[in-house]
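Shown next as structure tokens: one chain only, the form predicted alone.
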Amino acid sequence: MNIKKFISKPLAVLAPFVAASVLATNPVMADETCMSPYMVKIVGQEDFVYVWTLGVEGLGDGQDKMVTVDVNPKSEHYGKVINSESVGGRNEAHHSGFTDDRKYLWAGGLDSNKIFIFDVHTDPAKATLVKTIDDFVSKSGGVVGPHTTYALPGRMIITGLSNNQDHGGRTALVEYTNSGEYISTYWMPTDDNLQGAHKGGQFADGYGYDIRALPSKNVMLTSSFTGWSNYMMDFGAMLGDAEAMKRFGNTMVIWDLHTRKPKQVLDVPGAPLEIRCAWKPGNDYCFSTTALTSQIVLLEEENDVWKATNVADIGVPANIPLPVDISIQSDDALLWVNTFLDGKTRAFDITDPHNPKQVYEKQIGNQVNMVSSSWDGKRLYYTTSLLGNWDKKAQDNDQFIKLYHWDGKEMTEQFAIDFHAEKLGRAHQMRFGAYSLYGKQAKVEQAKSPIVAMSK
């Protein structure tokens, strides 16, 4: 199919075979679960993971950077960082995402709410920034905290965190082009403005997270979190007030994929994070979690109306374990669940969606953020920060990236990068490269140490 002569067609009519197209000509074998169904995909093994880095003053040259790290088992350079490009200061560097040609990758920075934009296809074992957005607030009317960046067809859609009011939970969706240009800002439905949704429950805060498409339903759904004065406050500090602790998202909206409107507001209480949705055909539901009260949410449509039901426990809830990042298999068989505090995963049997049981459980350090799982299942990538004031402090501030293999039993552990050893800083989000995206060939130059790979 040949997009561009459609690409003017309304995206509702588009999503359907636009998904198909690129599922038929690029058949998805071993790529990252979690991407959006617009993206092309890698066949089989992936050669690198990108690592969008949290700079640390006084480490190395202190600055946010996107690492490379060699993944391909039959490299010479296996497990080691290979690349490292800086971006100048520090940005609260926190969550990337790639276009839908996979040709670049968007990072932000929740503080300083620039956009980084890398080229990963020239040279994909060298992430090279190539243009940074540094108007985002302006351009979007007082969107603050860049934090999802979603491929849509030839588009962007970013979700913001914050505004540059009151530094609280209200914030936006931003749309831009593939080459960065500004499109429009969807202001999140709140009590004093709808804007023609439905409002199911209690709630209508305007805040916002996560975003994931489901084509199908010609649907896009986001949660919710905090704002800016929250996610920059001291962990500890923040947990010992009152009012802050206030200051959290209770709801997920469902949007009209094609108009970008509002359709309706649920009450999802707890600060619902990430979004995950079903892969296989016919299993239009998606699931989130809530990191105040350790739930997972199972989101689903009956009767042409969306619900928002709590299906398992994480944990001990009252513990407050604090899930932060899901990743669900492409079989939609096990849901993984990362908890910050105690620093484990979790797997769940979601073959049953609507009873979640917990099947598998580990260790993975003194905390843990993200993961993200092979289209295969065969490998899991886990990596350490949260946020920069709200990583654990001394030696229980882990900082790293580890890769398991996954055999259905049991989960083995391949290698592990200390990210305060190879003095890059904080260990943040996860991306998958290949060469064979864009048939090039092998060919790979160790950095020398971690300080040459990150002098520019």
Contents of the next structure:
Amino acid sequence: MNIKKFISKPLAVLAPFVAASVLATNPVMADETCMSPYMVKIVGQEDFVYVWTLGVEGLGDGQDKMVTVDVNPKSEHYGKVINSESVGGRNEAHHSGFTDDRKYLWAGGLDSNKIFIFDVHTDPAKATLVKTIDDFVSKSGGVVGPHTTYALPGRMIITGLSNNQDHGGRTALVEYTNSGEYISTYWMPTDDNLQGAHKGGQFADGYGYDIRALPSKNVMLTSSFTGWSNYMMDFGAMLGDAEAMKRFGNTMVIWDLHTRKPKQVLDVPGAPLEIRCAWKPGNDYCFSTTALTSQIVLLEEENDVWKATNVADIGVPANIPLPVDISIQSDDALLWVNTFLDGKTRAFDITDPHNPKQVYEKQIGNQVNMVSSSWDGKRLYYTTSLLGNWDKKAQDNDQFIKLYHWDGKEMTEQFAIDFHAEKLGRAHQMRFGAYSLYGKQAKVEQAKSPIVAMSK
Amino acid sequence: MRYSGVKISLLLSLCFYSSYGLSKDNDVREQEKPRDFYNSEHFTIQAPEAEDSSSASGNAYIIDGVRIGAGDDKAGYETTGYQTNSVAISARQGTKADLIRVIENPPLGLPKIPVPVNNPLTVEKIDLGRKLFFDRRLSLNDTFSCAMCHIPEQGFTSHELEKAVGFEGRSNRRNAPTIYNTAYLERLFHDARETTLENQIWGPLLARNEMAMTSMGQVIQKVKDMPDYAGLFEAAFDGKGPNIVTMGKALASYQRVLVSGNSAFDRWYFGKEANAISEKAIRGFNVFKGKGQCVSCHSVGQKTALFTDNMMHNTGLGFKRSMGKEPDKERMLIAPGTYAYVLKSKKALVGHPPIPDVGFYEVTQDPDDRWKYRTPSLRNVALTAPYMHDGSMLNLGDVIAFYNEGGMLKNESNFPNVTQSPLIQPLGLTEGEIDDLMTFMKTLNGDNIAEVISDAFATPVGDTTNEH
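Could I see the form predicted together with the partner chain next, after the form predicted alone?
To see the whole picture, the full complex is given below, headed by that same chain.
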């Protein structure tokens, strides 16, 4: 992979958006490839993985926690949990994201609607809880289920999954300052109020899930999952509940990045979840995958309008493998797709984005959810939990973090930490940390050639 | 819902191969051919028969500017032609109504509201009860009010779930019933275990799988600590603050005035307005009284009609759930008009087994009461889907089809359902009679629905704030 090739141009484009401090940072660069383009990245060896972990009633202290794992092979604690910060309650810990300066990690609770803010720069070896936002619902005007916490310059934009009126899927985006002050709520377009957006197909459900920004095109893209009642309920009970099964998102929305106004509502049936955008300049497209219909969806612009196209099957859709997390390689050549129910990870060659082809497949566990890749694509971390009440029951309920090395052809396991044995809980979202991000003395060798990989 | 059961390749390709969004090429569908896996026995796409899409998802409509039905309307989701009909959360705005007036003037078709002598209705109590009903802080983690399961625009039930889901997503085994006309119920809950609206509140407040408060004292203290309740209890209850009794009285007072009558049926039957309902609905009422024997349990009196005898009956459904054979695979919707099959064995990997339910027996411990449930009122029934104690029937068609077959007298292994009501027998209703009956049941909507919803919308939802 040639990093130089794609770091040359984008800085100019970014200049108006990026805080000077970000550029000044001497970075190492980690699922680094899903980070906001407004953020400095770890392109060398990451020192830590922060695992946002769901408490399990009756296991350990029974509450949610941010677990810090030491992942630097040079460290004596390599592959060990070195810190665990409990936050109180089972909040349905789910996703987390850094502020653009990468000093704070915001982690949401999909049930309690709390947002926990961890300091990761004072001591990167210890993600420490410094602030809890507990009035997200009232402040936002009724948004429930803070999901993606995504960095924009000086701001955090948070996707909701539900609302405080029917616990269904209609929801909004909510914007905060980096210091945790509420700014505004942007409701997803609904039929009675499309807010100027063009409804291109049959659906405008008002649902939300993930968000990504593509500054080069001045757009934000959002996807759509389901409301509180579904994401919180017993998965088996839901599959048997014919009404619940009608409450999944079938849309993606294209937003104007600057004005935060919805521009287009696209039909993408079957619950499109994670969104990952390509990194190379000129590769102005993004991928998503649909949880229920098992499709890879390509989002691209054509004659100034965005369109969504199903470009490949994931596994055998008939068997509902349930695609969950995805990770794009920083050279836009590979897309990793995890399928929860069969516990597999699959690599798709996406060099032709219109024609993804599966080139590799591996069993990770009885279930698998998240995958996070280092910037160079050589290290892939996996965790297992999807949602507290959706995870498999009894002996199939694996809970771990595993690291694999990927040499372009084969994956080899490096370490695994059993989150049951460690009495921690359900391992969910992973974010990478490194000393060198903060100009701190790494206890280990620095990355060889630090590069700020800014894109678009 | 009836489906032809034919595998249709065109629909398959439509579901998976169309180019979504603003693609100019609208006809990719035709060019694409289905792939092999669609022939998999697990995955069949079926074409629904024409225009059968009445389901719990309802068909939202507007009266007096108030949307009746879920803000997220899923009517027709079973078909590939489904189109959303969603409304913004911010459209949830309303006007406070004079709910107490029903006490002097019960609506046509309904008797005087029974009010306990020690809890006379006052505006202050109703207002306080309403505030409590919509307050999510009354749960252990501030996420559940009564109204999260009894959603006003969804008939004070939930169209979105067959069975309720509570605190931390814990499963309930039953469907949330409507609050409309609970004032007239002589015993509460599907299994009749509770006696009064005043007492009833402690069920959901303390249930682990509903609002999950850990004790009565904790509830009382929590309310005392909320600054926005300062003085409200004292004003409503002669100086008494929040306590076990005043909490019950306040919530009961709000629910008690949610009576709803003067339906088209009432205007025809009791009001003698000849044209208030259609010929078809009148034929349906005749089936209801006659061949269908519905009226023996869903009572209609001389001057008023509660459409319930307040009694316990085994219709065969509870027996079927407990003693019947579960299918090895179930068909489920995975996107509009797109179905897949899920195997029982696969479902078991990700789900807990269903919670057992033996009905009234659990209250009396008398084997004669196995699988008996209280007859629900049928007032507003068109607005309160899905139906029955377990929400398993999505639309009125399903319910009538069930009665028409005569319940379930024995299971697949010939185990007899000895407590099934003798009134439940195969009815031999014709398609036409079924249709008429359905039309009749849709004439039972009260005339104040829009007003009550609007009044509910005018009430702020109680969520945690740091404003004080």
